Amino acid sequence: MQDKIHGKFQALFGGNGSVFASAGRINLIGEHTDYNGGYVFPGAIDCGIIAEIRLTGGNKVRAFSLDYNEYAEFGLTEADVPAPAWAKYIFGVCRETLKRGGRVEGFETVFAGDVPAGAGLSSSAALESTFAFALNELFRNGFDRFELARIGQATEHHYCGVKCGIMDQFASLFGQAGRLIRLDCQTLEYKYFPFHPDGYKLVLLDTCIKHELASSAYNRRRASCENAAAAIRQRHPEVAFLSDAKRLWLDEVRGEILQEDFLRAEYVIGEVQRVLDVCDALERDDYETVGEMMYQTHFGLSRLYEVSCEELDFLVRTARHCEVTGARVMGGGFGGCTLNLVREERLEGFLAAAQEQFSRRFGHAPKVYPVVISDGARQLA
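How about this chain only, in the form predicted alone?
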């Protein structure tokens, strides 16, 4: 991919630029916990965005997306918003850098990525993080990686219309090969944990389905969690977020909240503990316990939080039947991917069974994406 980018860069602009990259991400466990003040547990993966960039001075950005085969040119003032959606991410990073007192001047760039689109692996965060990191290095602005993550998050909020949390950009910027990161979404404290599953593989199976319920359903579930936290807070004022609550405290208010709110909160409180259990298991190289926690998360997401769907549940049942170590829906739900932790000797049989049985049931095979935990934002050349 880097050679193709360089070839296009030479054809468009001549000469050479500096080369930067950042990564997509998975989240091993800790789903729908971010807005509840809990833990997430992501890692950067071995696919992402690569960009060749050269500073030109002035106030004009000239950018070419190899993936879209499209060129965009734009200025650096708030009135210069480019038309292509992909260019808004680069523009937003420039603007958010400038708002923080950083220096940004004109540059030319060609970029491409190999993050599968629509698979929930955060290709947009990889794009933001590549350019946030690159501009910070090239202009020597001195922002730390947390501030670069905030730049990416603010780009989503202000220029792309997505009110996302910070996990995706955090993982893309802080990722390290062979390590996952437990991030406390309240305090932003983080800790690395080893992830070297010898004898196991991580594989995503993409249903290629995205149900339309997602946006309104997400808002309802968030409201349910806030309702439950508010009820608990009446008895326990120290509960700022639902993740602060003990399971016993939820039982105390069961008769005061809707059953739907109770079930959502039950899932979240359990998920916060599962993240901690997985961290402990990884420090013992106990991947069987990691896998069982993944199944428990899927059960909670499917039955308590109700964000799974028929296709995802089918793939997780197939994984259980094939004695896969762990499987769950990854991401917001209502479609997308399952994340699977599979013993190497079972991988071939599982993938064959999943593709054949899913095709027979739903009319198309799931896409398969092997995953390796890798480095996040960095300079390549």
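Okay, that's the form predicted alone, but what's the structure of the form predicted together with ligand GLA?
Shown below: the chain alone.
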């Protein structure tokens, strides 16, 4: 990929630039907890974005996306928003860097990625993190990695219409090979956990379904959680985020909030506890418990949070039938992948059954991606 990028860079601009990369992510458990001040447990994966970049001075950005085979040119003021969706991410990162007092001037870039788009593996966070990290290095702005993650998150909020939490950008920037990271999204304390589940494999099955309006549905879930938290806060002022609430406190406000908001909050409160239970189980190498928690998360995401879909539920049911240790929808939901923790000796049988049964039902096979926990944002050359 780096060679193809460089070939295009030479053809378009001539000469060489510096090369930066960042990664997509998986999340073992802790879904839709980040914007609720809870825990997440992600890691970076071995697919991501690579960009070659050279500073030019002035205030024009010239960018070429190899994957979309499309060129965009834009300025750096708020009025200069480019038209292509992919360019808005780069523009947003420039603007958010400037808003924080960082320096950004013109540059030229060619970039490409191998994170499957729409699979829930955060190709957009990989793109934001690549450019946030690169601009920080090239302009010597001195932001720490958390600030770079916030730059990516604010790009989603202000230029892409998704009120996401911090998880994806955090994983993309802090990821390290062979390690998952538990992040407390309220205090931003984090801890690396070596993740080498002997005798098990982690695989993703991509439904190749991406539902329209996923971002507005995502924002509605977030609003529901905020409504529930606000109601609980009336009685328990210490509740800054929904993740601070006890289950009992949610029951107290049941009659005061929409049934829908109640169900969303019920899921979140359960999920925050599941992350801690999974960490305990990992410390004992008890992957069967980890897997059971994953199924519980799926149940919650499907029935209470309602971000699953027929295809995802089908894959999780198939996993259960094949005695897979754990399976669940991963990421924001509304399509995308299931994450599966599978005993090595069951892997082949499970994949064959999933491919065959899914194809028969939906007319196409799910894609299979093995998970390799890898490094996040870095400079390659």
